[in-house]
Structure formats: structure tokens, C-alpha cells
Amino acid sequence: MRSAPLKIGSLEVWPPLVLAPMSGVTNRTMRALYRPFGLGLTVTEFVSSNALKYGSRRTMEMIDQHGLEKPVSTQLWGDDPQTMAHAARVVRECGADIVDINFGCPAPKVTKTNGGSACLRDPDRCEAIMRAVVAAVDCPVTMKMRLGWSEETLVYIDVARRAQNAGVAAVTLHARTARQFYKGDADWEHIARLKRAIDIPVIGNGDLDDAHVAMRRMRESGADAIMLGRATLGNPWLIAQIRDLMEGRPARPTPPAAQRLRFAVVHYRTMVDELGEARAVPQMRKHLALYLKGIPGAAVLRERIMRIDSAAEALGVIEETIASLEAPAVAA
């Protein structure tokens, strides 16, 4: 059965499949590379509203777009309503199709300044931020959050109802508390409860590393869309498999290891072309480590790559690995 499109304000997103914002990962290069696998919407790395206020060059790079990955949502974090409103106007002027508010990040560097999931300790402040951002821009505003700061303070339904009343067009729920970080299992029953509690679209997020499991959770929770994050790293084919199921056809098989590594080479070369070798090499170490997952000798290869500072040398290791993987087939 074909899934329905996700409607965020006046925008129609198809398929209802969203790439999560990931710090240091979802730059414009990765979004453009992953979009063709079947994403309906991509989200930038989350950016500091304070950094935008002061015109940080690095932050402006983080919200830059290719144009290939549209529609694009730009995610903002901060604890001051007026600063968040100013940042929303900036990213809208820079081409954001959607402005997303981050009430979900549990990283200490964000929460120590009361940003991200720390905002959930004060639902009134959450509401003030949402109202200020909605009033500041002429595009849809969405919000991503966790269940609450801790198990004892699950405020997600309260904050989501405030979001709906403030004019927020859709809510994403990562079904863990801030204190959990990424430990334990995401509890999708909370996503089902949220869907029953509000009328605006709900996007479910958390532990979606298998296409069939993802579709079952979407169906059972009633979520209008699903957001994929860490599970796509080194495995963009998961996106294609979920899109297949959303379009009512069987999920295609994961490509063989050599083919996966050939895409890793494309990813690496594109990053070098766009960012330069000095920036691309350290960023690609984590990506290559994940592309190598499940390949014979992966642990040794990862250790080698972590010590390499040259793009040519790293690509040489991957090309050698591809050749070794294909050698048995040639011999046969």
C-alpha cells in the first residue's frame, strides 16, 4: 500500500521520509548525495542562533545549500525567543524552505546554555520561542524534540499542544529522553500517543535501522512520516529500501560490498572537491568506517584509515579493498 505524502503547511513532501539533522555530518554535500536515494526532505546541521546573530562564517557555511537537495529545512537552536526569531529570518533569506526548532539535542555543549533538549525543562520558554519564530518568517515552522529532560518529566504532549496552538506546522519526536542520549530503546508508543494528542503532522524518529521495522513502526504509531539519522551513515541504501516500501513495492536488496565501497569513493571525492583535502579527510574517516561495516577485515581497515592524512592514500586503501572483494568473482 502506497504511503500518503507529508503535508507541512503549504509544502507537500514525498516520500514522507526525512533525513535528520546531524552535527558535523549533514552538510550540503552529504544532503545532495543522499537525496537521490529517496528522501523527501533533508535538514541541515543544527545551527546556533547566537552564531547567526554574529555572522559566524562557519555557521553560514552550515546553512548553505546546493539547490540539488531541496526542499531543505534549516534547524536552529537557542534559548532566547528574539534571537531565534532573528536567526529564522536569516536562514529564510538564505533559502530555507522550512525553519525547524531544535528542542531535542542532548549534547552538553548545547544544553549547558539551555539550548536543545534543555529547553524542555521550561515549556513556557519553548512556547515563547515557537511563537517568536512563527511570527518571524513566511514559511512553515516545525519543531523536533525529545520526550522530556528526564523520565520524571515527560513534557512532550504539553509542548506539542503548545506548538500546535503557536502555529507550528509539524512536530518530530525522538522517542527518548534527553538524559538517555542514545542509550536504551526508543519507545514508539510515545509517538503513537503524540499522534492521538495533536492534529498537526507527527514525524517519528528513533532506532529505524531496518526498512520493514521502520514501516511497521510508522504504521502502528500512525506517524505521518519517519526521520532517519544515524542508521543511514554508511548505508544510504536503507533510504531506498524504505522508499520502495512506501511506494508499495518490495524493498530492493542491499548492494554487494564492492558496490557500496564504490559509492564511498564517490562520497570521498565529492567531499574533497567541495571542502578541500584538509577538511574532508578527517570528516570522511567516520564515514569510511561505516561504509566498511560488515566487510571482511573491516576492523584492520578502519584502524589504517584513522591514521591516514592523505585523500589519495585513503582512497588507495578503499580501491585495494574493492579489488580484493571482486577478485574471487574474477577467479571463478
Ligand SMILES: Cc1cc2nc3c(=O)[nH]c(=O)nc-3n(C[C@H](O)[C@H](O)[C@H](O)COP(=O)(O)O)c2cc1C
Contents of the next structure:
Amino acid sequence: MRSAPLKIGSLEVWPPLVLAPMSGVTNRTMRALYRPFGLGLTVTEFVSSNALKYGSRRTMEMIDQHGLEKPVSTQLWGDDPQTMAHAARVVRECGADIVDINFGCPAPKVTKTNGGSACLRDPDRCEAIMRAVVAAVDCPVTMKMRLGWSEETLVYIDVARRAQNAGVAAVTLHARTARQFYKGDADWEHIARLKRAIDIPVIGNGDLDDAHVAMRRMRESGADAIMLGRATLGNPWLIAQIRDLMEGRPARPTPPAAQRLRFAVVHYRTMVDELGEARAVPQMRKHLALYLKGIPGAAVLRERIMRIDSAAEALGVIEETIASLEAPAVAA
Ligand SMILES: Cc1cc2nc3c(=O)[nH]c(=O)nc-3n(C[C@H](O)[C@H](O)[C@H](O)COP(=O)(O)O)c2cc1C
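What about the form predicted together with this ligand, after the form predicted alone?
Time for the whole complex; same chain goes first.
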């Protein structure tokens, strides 16, 4: 059976499949490369609302959404309602279709200034931020959060109800506490509880790494959409498989290793073209390591790639690997 589209305010998102914001990873090049696999919505890396007061070149690059496939959501973090409202107006002017508020980041560099998941320690502040951002822009505002700061303070239902009352159009829940970071498992029972508690759409997130399991989680929790993060890295075919199931078709198989690496080459070349070699090479090390997953000799290849500083050399290693994967087996 075909899944229903995700409605975010007046926007209709099809398929209800969202690429998670990932700082240092989901830049515009990466989003544009992964979107055609079947994503309905992509989200930028989080952007500091404070940094937007100064508008450095790198920050402006992060929020420039012109000329991209639509819709795209720009994510902001910060603890001050007025600064967040100002930042929301700026990103809207720079082409965001949706403004997303980050109440989920557990990284100390963010929480030490009361941003990200630290906001969940003060639901009144969360509400003030959401009200200020909703009032500042003429596009839908969404919010992404964790369950709470700690196991003892699971505030997600309270904060989500405040979001709904403030005019937020959809809520994403990464079903872990901030204290958990990435430990343990995301607990999808909380996503089901959230879905029963609010009327605005719920996007479920956490640990989805298999198409059939993802669809089961979506069905069982009642989530209106699912968000995929780490498991898509080096494996965008997971996106295509979930899209197949959402369209009522059997999931396509993962392509053979050589084909996967050919896509890695396209990814590498596009990053070099758009970011320049000096920025692309270090970023592509982690991507290549993930594309190599499951390929014979991957550990040795990863080690080689980690030491390489030139795009041509790294691409040479991958081309060599493709050739060896495609070479006909020699009879003994
Ligand atoms: C490298 C990395 C960077 C991330 N950066 C962000 C971010 O900027 N904003 C955000 O809301 N979440 C961020 N997250 C969290 C993801 O969006 C997602 O909630 C989390 O990884 C759980 O989903 P997954 O199990 O599918 O990866 C990041 C996660 C990773 C691994």
C-alpha cells in the first residue's frame, strides 16, 4: 500500500522520507546527490543563530538555498528567542522553504551555551523560541528534539504540545535523551506515544538502517514520516529501497560493489568541483570509508585512503578497486 504524503503546513512532502540534518555532512552538494534516490525533504546542517548576526562566508554558504531542488529546510540553533527570530528571517530570505528549530543537539559546544538539547531543560524557553520564530516568518516552522535532557526529565510530550499551540507545523523526535548521546537504542515506543499526544505531524527518527524495519517502525508508531541519518552514509540505496516500499513496490536490491563505488566516484568528483580539493579531500575520507563497507579488503583500502591528501590519488585507489571487482575470476 502507498504511504500518504507528509503535510507540513501548506507544503506536501512526497515521499514522507526525510534526510536527517548532519553537521559536517549534509551540505548542499551531499543533499543534491542523495535527494534523487527518493527523499521528499532534506535539512541543512544546523546553523548557529548567533553566527547569523555576523554572516561569515561559510555561514552564508550553509544557508543559501537558491537554485536547489525543493523543498529544503534550514535548521537553526540558539537559546535566545529574538536572535532565533532574526536568524529565521535571514534564512527565509535565503530560500528556506521550512525553518527547523534544533532542540536535539547534545554536543557540549552547543549545550554549554544552552542551545540544542539544553533548551529541553527549560520548556518555557523552548516555547518562547518557537513562538518568536513562528511569528517571524511566512513559511512553516518545524522542530526537532530528543526525549528530554535525561531519563528523569522526559519532556517531549510537554514541549511538543507547546509546539502545536505555538503554531509549529511538525515535530521530529530522535527517540533518545541528550545524556544518551548515541548510546543504547532509539526507543520507538516514545514516537508512538508522541503521535497519540499531538495532532500535528510527527517525524520519527533513530537507528533506521533497514528498509523493511523502517516501514514497520513507521506503521507501528503511526509516525507521519521517517527521517534517516547515519545509515544513508555510503548507502543512499537505502533511501531508494524505502521509497519503493512507500510506493507499494518491492524494495530493489542493493547494487553490486563496483556500481556502488562508481557512485562514490561521482560523489567525490562533485565535492571537488563544488568545494575545491582542499575541503573535499578530508570530507570524502569518511564518505569513502563508508562506501567501502562490505567490500573485500575494505580495512586496508580505508587505511590507504586516510593517508591520501590528493583527490586524484584517492580516486585512483577507488578506480583500481572497481577494476579488480569487475575483473573476470581467473580459473585456478
Ligand atoms: C555527524 C552527525 C551530525 C549531526 N548533526 C545534526 C545537526 O546538525 N542537527 C540535528 O538536528 N541533528 C544532527 N544529528 C543527529 C541526526 O540528525 C539524527 O537525529 C541522529 O543521527 C539519529 O538518526 P540516525 O540513527 O538515523 O542516524 C547529527 C548526527 C550525526 C551522526
